[in-house]
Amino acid sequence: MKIIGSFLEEPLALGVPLKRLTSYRIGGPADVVAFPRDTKALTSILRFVKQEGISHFLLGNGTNLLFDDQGFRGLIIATTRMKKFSVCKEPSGATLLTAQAGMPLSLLVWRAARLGFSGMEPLWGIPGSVGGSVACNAGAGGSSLCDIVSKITILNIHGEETELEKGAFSFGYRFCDLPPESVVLKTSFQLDRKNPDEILKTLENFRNIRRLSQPRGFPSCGCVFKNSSNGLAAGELIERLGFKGVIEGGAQVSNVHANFIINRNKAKARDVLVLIEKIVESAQNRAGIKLELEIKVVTSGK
């Protein structure tokens, strides 16, 4: 690990809690946390660890993730510090926003907004950074980061970093169809002009409408499953199913929005994880969906 500390402007750090970088505020410790702060580090990082074989995780804002109680057996290598912007105009006249993978996607959202770009203002709210966005195709409001993606920069299997224009991958429902074991470093995205005043008007309705549609005061990691092939949403089922406000341990079904498990009173793992089973055997059992989790579950070697 020595090595991989070399690449980094600062010290390796041991024995971090999961807890303290993840949305969900639940995790044992990890061995080691990196936090490179640029493309050359992260590059090397990866290079480093693919050649020796090291067990490794890459982790951005910690949303939409579950990791183990017993906490990772390897190396975190958290994006949070990459987050440089930069807008710049393309040879065919258009504008692009370029961030790189650790950004926020909301502060992403509402730096665009205060520049008078718009399109990315139904993903107001949401959690993560832009890699992680990008590479699951988030989305809100009808509208997903497939719709605004222009351009993406990837370090592919080989280290290589290599820059796909749209339409060289594809999109699907919370699903981007990168080359395997690719990591995205920075996305483009192409935006329409607007008064920005009118902009911050419109993310402030998005707002008003996540505030009073989803749980706030407890740690949570957004929508636990996605929605159903038959229309049907998540949520609605889950609801239907007896499941809203259904508690198990610290974790807790919430009240507001059935499709979110919060971390209610000091959650463990075990306890979402119990929940996310029952909620699975009953839609499967009672309804005949099979329901799909729309989170990663990481457990303490993967």
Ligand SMILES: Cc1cc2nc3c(=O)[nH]c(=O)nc-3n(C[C@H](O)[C@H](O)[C@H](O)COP(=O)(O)OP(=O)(O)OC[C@H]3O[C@@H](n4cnc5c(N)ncnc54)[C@H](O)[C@@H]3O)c2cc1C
The other form holds:
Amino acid sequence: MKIIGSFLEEPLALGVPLKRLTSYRIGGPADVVAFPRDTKALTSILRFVKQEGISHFLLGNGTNLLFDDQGFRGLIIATTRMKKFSVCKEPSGATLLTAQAGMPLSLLVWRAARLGFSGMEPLWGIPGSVGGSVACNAGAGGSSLCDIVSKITILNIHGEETELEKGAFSFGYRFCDLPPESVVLKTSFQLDRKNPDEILKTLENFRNIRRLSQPRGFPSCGCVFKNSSNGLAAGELIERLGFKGVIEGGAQVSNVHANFIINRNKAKARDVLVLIEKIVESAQNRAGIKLELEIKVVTSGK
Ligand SMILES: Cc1cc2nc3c(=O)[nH]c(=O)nc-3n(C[C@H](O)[C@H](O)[C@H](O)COP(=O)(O)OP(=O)(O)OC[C@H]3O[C@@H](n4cnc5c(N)ncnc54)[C@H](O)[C@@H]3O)c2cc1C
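Please supply the corresponding structure for the form predicted in complex with the named molecule (the preceding block corresponds to the form predicted alone).
Once more the chain from above appears, this time first in line as the rest of the complex follows.
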């Protein structure tokens, strides 16, 4: 693994506890973590791992992930250093805001607001990166990224850059149907023009809603389960099943929002997984509802 470092002249970290790279503050050590600074470096790393058959995982801000207590055997590729941002006028006359995968989504929303671009306000406060948020079609307040994405540049399975216009891919609930194994390099957004002060006021409102409805002060991964299609929000269902406040080891079903399982006190992945299992079983047996995970559980690579 050290060879990759000298070969690509990229900073590599060995034996990094994944709890340091995730909002959950859970996860054992990753063998190696790479932090490519640009597309060229990311491309070289991906080509290399593919050629050598090295197990790897792409990490954004780590806010939708539960890593194993055993950590990850292989290479974690973190996009956090790739956070360029630009505003440009298209030949069609439309102005697009373009952000690299590693740019924090909230920073993008903030910058858009300051520049007088409206349409992203409900996404304010989602702690993911742009790339991770596109991959998960992150959303809040009735809107999601798919509403404003204009085009995406991906690195495809062969290590080639491809630009996909809206329509060449589809989005679903917390899901983006990108070609298999592709990596989001950058995303362009088309937004409306509005007075920046008005947008900033709206951001403030969304921030207050978030503050009142979500647990604060403890690490989490946001909502653990997807809302089911029967109209009952997963949090409400979990609350009705009596899980609010239930503790397992260091993890607890939040007393504020039952779809959050918080890391109350040095929780292990297995504590969270036990709670997940109990909730899923209860939802199935007592309400006939099959709950699906919104978070991604990553078990150790080979
Ligand atoms: C307090 C809190 C509140 C939250 N609120 C919301 C909310 O309101 N709405 C919501 O939708 N989510 C919410 N989330 C969940 C999370 O922030 C989003 O899902 C976010 O979009 C994930 O982005 P990320 O960069 O952290 O992705 P990660 O967690 O790092 O990765 C998630 C997935 O995306 C993949 N991925 C990452 N980067 C790329 C890339 N460049 N190309 C392709 N795939 C990639 C990863 O491999 C992984 O499969 C919340 C989380 C927390 C902790």
